[in-house]
Structure formats: structure tokens, C-alpha cells
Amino acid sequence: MMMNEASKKQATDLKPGTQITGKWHGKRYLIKKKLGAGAIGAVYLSEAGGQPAALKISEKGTSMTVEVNVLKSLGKVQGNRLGPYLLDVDDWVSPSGEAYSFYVMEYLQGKSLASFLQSRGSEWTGVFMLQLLEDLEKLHQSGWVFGDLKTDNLLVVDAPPRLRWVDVGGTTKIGRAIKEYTEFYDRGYWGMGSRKAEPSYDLFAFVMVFLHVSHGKRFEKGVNPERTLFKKLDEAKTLVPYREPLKKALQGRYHSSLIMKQEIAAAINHTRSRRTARQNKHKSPVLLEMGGISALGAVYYLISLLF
């Protein structure tokens, strides 16, 4: 038994230079470095045919099959890239004879949400809120919730800047119990609701993502978790325009990502209108025209992200 447990650890401790050869498809993957590990296996940066790819490997074959089915389901959502592309699914037999399941995904390169906002400005916050809510709505309509939504599972890729999901391991069928979560983002941990897989569960985590980014760190729940959350929300200056919709999401008052997206969009438009009105008092006609062009550009950019 001890030897079996030790050998299983190989899957989460592959050394750079290790070569994984698929048992059924025969494709070869050269392990470059470890990207992360969770409750179900580990993810590595690998190389195949000179191209980078993310390879997830585990001894938990059944759980891996579920994740593969999730990626396949996300790939069928019309007109959107909700998760990374699935490239290969296979088994691997280690030199010691242990059998593992693995799948290979598109390797996404980009910046964390926090570092992107720090370098490009907090005005992007609203853009990413709308885009993430759009993606969550498509996911929920397909019968799933993300479950383990957190900053670590989000990446900003360029051309154009867009949030992508990098790990769908916590994705759960609507109506079931959340199978994987991280305490800080989990409404059950905060005493703000159940761990039932439903849209409102993801929307609570959505707020926690932006609270984490705004404060630059996670924080303790204190003796009164609900009061702590509202206090932290009130203290987050970059979230002031979206405060009311975010409070409603913390309270579980949204049953649809679409409704929340509409209210976030209304908050953005209200803030933009107030800012434009203030600026117009001090601008010449030429500057007003330039400002109008800039505003139109922002609108078209948002449309390109969401549709």
C-alpha cells in the first residue's frame, strides 16, 4: 500500500525532461515545468512537435473523464471560447508500471487579472466584469456552473485583451453539490449560502474575485462575515460604480448572470455619462468631438468582446 501511494505521487511530481507517450494515440509530450496542482492531478507545461501545451495528469481516471466531458461541452457552446481547447486525451503507463490518465489543452499565455489592471488601469474593470458575466451566462445556459471561480483560474490574454478560463476542474452540473472550491471564494465558507451548484454560487465568487483584486490580497472573515464583506466592498474604491449590483450578488439576489450583466452595464453607462457631463463643461468643440470618437471606440470595443 505504501509503495502504491508513493508511486501515485509521480504524477504530481514529474521532472522537467520527462517524456509522456500516450498509450492509445502514441503522441509524445516533453514535460517542461509544473504549472500547478489541485485535488485532481497536476498540470504541466509540455511541448509536442515544437508547440507548447498544458498537460493535466492524474491517477483519478473517473474525475479526469468528467473534466474532459466538461471541456467538450464548453467547446460546443456556440460563438464563445469558455475554456481552453482540448487537444488530446489518453493514458500513460509510467516506467514503474502505474497507469495514469491525462489530457492536453491549449496553453494560454497572458497576465493575471490583478497585474493587467495595475498596468492598464482600473477602467478595464467594468469591461472584464461584463465579459465574465457574458461567459458565465453561456456556461449556465449549457447546464453547468464554474464552481471554483477564483483569480488563479483566470488569465488575461491579448489581441484583444480578454479573460480566459484556465482550469475547469471545479465545473459542476447545475443542481448538484459543488465538487471543488476555494474557501475565500466560497459562499458556504462565508455563511452566505449553500454549496449547491446554481448561477448565484458563481456570482458570489465573481464578486470575491474583484474584491481580491481590488484589495490586493485575501482577508479574514471575522466574527461577522457578512459585515466584513460589505465593509470591504465599501472600502474598494475601484468598485464604487458597481457597488449595488455587487452587494446584491453577495446576498444571492441574482438568479441569472444576464440580469447582473445588465445592471453592471447600466452602472457603467451612468458613470460614463456623469464623467462626460463634467468634462464637457471645460472642453472646446474640437475636444468634445475627440471625446465623442473616443467614447464610440470604447462602445465598439465592448461589443467586439461580448459578441
The other form holds:
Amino acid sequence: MMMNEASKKQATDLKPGTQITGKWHGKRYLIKKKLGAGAIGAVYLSEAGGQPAALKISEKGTSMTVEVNVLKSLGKVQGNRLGPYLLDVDDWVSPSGEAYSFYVMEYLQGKSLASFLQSRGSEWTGVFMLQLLEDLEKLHQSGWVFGDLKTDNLLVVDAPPRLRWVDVGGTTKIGRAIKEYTEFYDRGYWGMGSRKAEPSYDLFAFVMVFLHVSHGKRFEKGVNPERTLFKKLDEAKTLVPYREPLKKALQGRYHSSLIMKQEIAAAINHTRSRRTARQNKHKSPVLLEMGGISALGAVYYLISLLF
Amino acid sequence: MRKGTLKQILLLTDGCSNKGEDPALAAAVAYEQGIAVNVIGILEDEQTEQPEGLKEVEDIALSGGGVSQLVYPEVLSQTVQMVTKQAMTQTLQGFVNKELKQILGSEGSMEELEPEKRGEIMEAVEDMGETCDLEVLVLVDTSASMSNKLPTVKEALIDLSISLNARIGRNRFSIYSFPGKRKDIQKVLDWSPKLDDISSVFPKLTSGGITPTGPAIREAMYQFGKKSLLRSLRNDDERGIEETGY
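With the form predicted on its own done, generate the form predicted in complex with its partner chain in the same format.
Every chain and every other molecule in the complex is listed next, the one we just looked at coming first.
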């Protein structure tokens, strides 16, 4: 048992400068720094042939294999990059003889959703909602459900700002039991539905992501979980325009992300046009112009969605 | 093809046994009968160090071919479903490794395969875990020190039922508490597909300081025995009828 604990420590405690050589494919990776650690292993920034890459390593071979399977099947979703790109899968035997499994992914650099919205403004909320729903639609179409959708598993990469998925370990085939979840985002925990992998499971978690970001923290479920959810939704100022579709998603009334996306898009346009109308009443040329620009922006955005 | 049934005992306790046979021995016997024994040790909120008594938790699971975990009450729900699923994978993988050894010789195990092949096997293991039938006998320690933890235990068991009933395979649960009034264990809920209705049946506390974990595990093991014996008799009957047809 002592041995076991010592080896656990090592996988999550590789020193920068450690050289990792794959047992099967022979590729070499230089460990630069630790990016994070979780229940299954740790992720490091590594370098191979001058290129940065994210390397996840763990002594839990089977769990790693399951994650790799998911990454591979996401790679098969045609023409889309839903998860991080998988570069290599291999084993490593440390100098002291312990065996580890590791896999190497594309290194995504970006900001958390919360810090992006804080620095660039909560107006971006709607755009990210549409991006996320678009990706979820593609995933669902190919027969999978994200499962463990939460703020920690999302990253905003820049220029242009795009919401990306960093950890797809919970991705589950539609119709099966959700593989991995986090209570706060799980509709089973809130008594709002089953843990069966279906699109509506992800759409519930989707709302929880934005409730989490909007309130700045997670909250307790209280005596009446459903009432707590609706109260928290009503209190979220940045979510006012999307309140109706979000409420429907919490109740599991969407069976497709596409329909939800259309209704969110409609809600965005509705607020933009209302804002423009209000500004017209003021007869202020500057405000009028601004309203015009935002309406134009909305039109452009819609066009870009169509193509 | 007839899918197999995985059998598990899930022991929820907060401390060491103090009566009867060694619980690790009872667990080893159960394991030999094809029943995995998982143990969850529930800590007090103010407990920071791993107390000596909870060392037993790990020993029982090791002998019982199951998974053990020490937790604080707040995270009990997630732990219970995770431990149950991990143990299922572990058991299935054990079968697979046994098969591999037969095919590849003594060197055969998943770790000795290259990552691509391992992936395919793991997919098969996951498929089995999703579709196989599962029987879980929950064994709850209701000695005096557990009194304040029982509401959390109840929540966690309902949650377990939500998780497992999302699977394609069928589930059967039963709940026993120990110590029983006159026997080592007391039936709380007979084999049933869901745990939703346990609020009404959840045990009233048995006061007193004894914790006969070993005898409780052994008695729990017999609860599978009785049932599967019945079923195997029934299956034999069916086969007999089929055979007379030829």
C-alpha cells in the first residue's frame, strides 16, 4: 500500500525537465509545467520537437483508455473539432520502474468563461451560448452526449473568441448511463430528470454553466430544488434576455439543441431590436447610431450562422 | 447469449467491527462465491487523520475483490455510485484478464497490450458494464455512532438507484442493516428494482455498541445464495423441459 501511494504521488508530481519516452511509439516529451490535476491523473504542458502539447498521465490505465476512446470517437466526427485534438497515446515506465499510461493532446490556451465575460463584458454571453449549442448539436447528431458539462471543462480561446471543450472524459453514447458528472450540473442531483445520456441532459447542464457564471458561485439545492433553480434564474441579471429558453431547458422541454439554439438566437435579436426601439424614442443621434450598429451586428451574426 | 449478473455487497460503516469473525475473512469467502464486497467508510466531519479503526475498510475490500473509499458525509452520494461502478469495471476486467491469460499465456494482461488493442478491449468492458444485470445488497451499519449519518446514507442510496437505473442492464437492490434485533442482520428492503421508496422503510436505530461486521457480511452472502439457488433450480427445470423435447 505504501508503494501504491508513493507512485500516485509521482504521476501528479513530475518535475519540470523530466523526459518521457513512449514505450510503444518511442516519441519523446519534455515536461515543462503542471497545468492541473484531477481524479484521474495530471495534465502537463510538454514539448515535443519544439511544439507545445498537453500531456495527461496517470497510473490508472483503464480510465485513461476510456478517455482515449472518447477522444478518438470525437475525432471521427467529420470536419469538426469538438474536443482537443489527440496526438499520441502511449505508456511510460519511470526510471524507478512504475508503469504509467499517457496521452498527448493539442495544447489549448485561453481564459475561463467567467474571467472572459468579466473582462470583455457579459454581452458575450449570448454568443457563447450559441457556439456551445452549435457544438452540442453536432455532438448529439453523431450519437454522443457530453455528460460532464461544467465551467471547468470549458475554455475561451482568443482571436476570434471561441468557446472550446478541454475535457471530454464524461462523453457518453446516447441511451446509456451518464459516465461522469458533477453534482451541481447534474439534473439527477436536482431531481429534474434521469441520468440517461440524452440531449436534454446536456441542455440542463448548459443552463447550470451559465447560472454558475452569472452568480459567480455554485449554490445549494435547498428544500425545494426546482424552486431554487427558478429563483436563481430570475435573479441572474445577465441572463434576463434568455430566461424563457433557459427555463425550458431546466425542465427538460428541449429534445434538440438546434431548437434551443434557434430560440436563444431569437431572444438575442428580440432584445437588440427592443433596445433599438427604446433608443429611437430618445432621438439621440449617437444612441441611434449605436442601436443601428448593434442591429447590423445582429444581422451579420445571423447571416454567419446561416452559412 | 445470456448476459451474466454481477453481484456486489456494498458495506457502509463508520468504524471497526467488535464482534464475531474477521470481516476480511467473511469478505474473502463471499468473493470466492462470486460476490464482490465494496466498503465505504464514513468519516466524522472533524476527523482529519485516517483513524485506526477505518484501516479495516481497506482490508475488507481487498479480500472481497471490491473497492474501498473513505469519505465525509457531504460527498457520500457521488462516492457510492462511483465505487459501485468502479467495482463493476474491476470485476469485468478481471474476467477479461483471465481470458487473456488463457489466450496469451501467463504474460497476458491488459497492460501488456499496445494502447490501440487495449482501447478495443476496454470498449467491450464498458459495453458489458452497461448491459449486464446487477445485484447490489446494501449493508448498513446502524450502530449508535451512525445515527446522525443515516439521513445522508438514505439520500446516497436513492442517488445510487438513479445512477444505476439509467443503465440498459437490469438492477436489483436489497437493503439490510446490522446489528439486527435478534439476528446478525435485519432485512430493511427485499430485492427490488428501485430504491425510490426507501424513505418509509429506512431503519430505526438499533442502539448499543456492537458492530458484528464479519457475521453480517457472511449472512448477507447467504441472501444471494438463497435467491440464486432458487433461480438455478428454476433454470434447471427449464432446461430439462427443453431437453425432453428433443
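What we label the rigid core is the largest C-alpha set whose atoms superpose within 1.5 Å from one form to the other. Not measured: the values here are computed from a predicted model. Positions refer to the first chain, counted from 1.
Rigid-part assignment between the two forms: Gly41 and Thr171 are grouped in different parts by superposition fit. Rotation of the smaller rigid part against the larger between the two forms, from C-alpha superpositions: 12 degrees.
Fit the two forms on the rigid core and the C-alpha of Ser96 turns out 4.2 Å off between the two forms.
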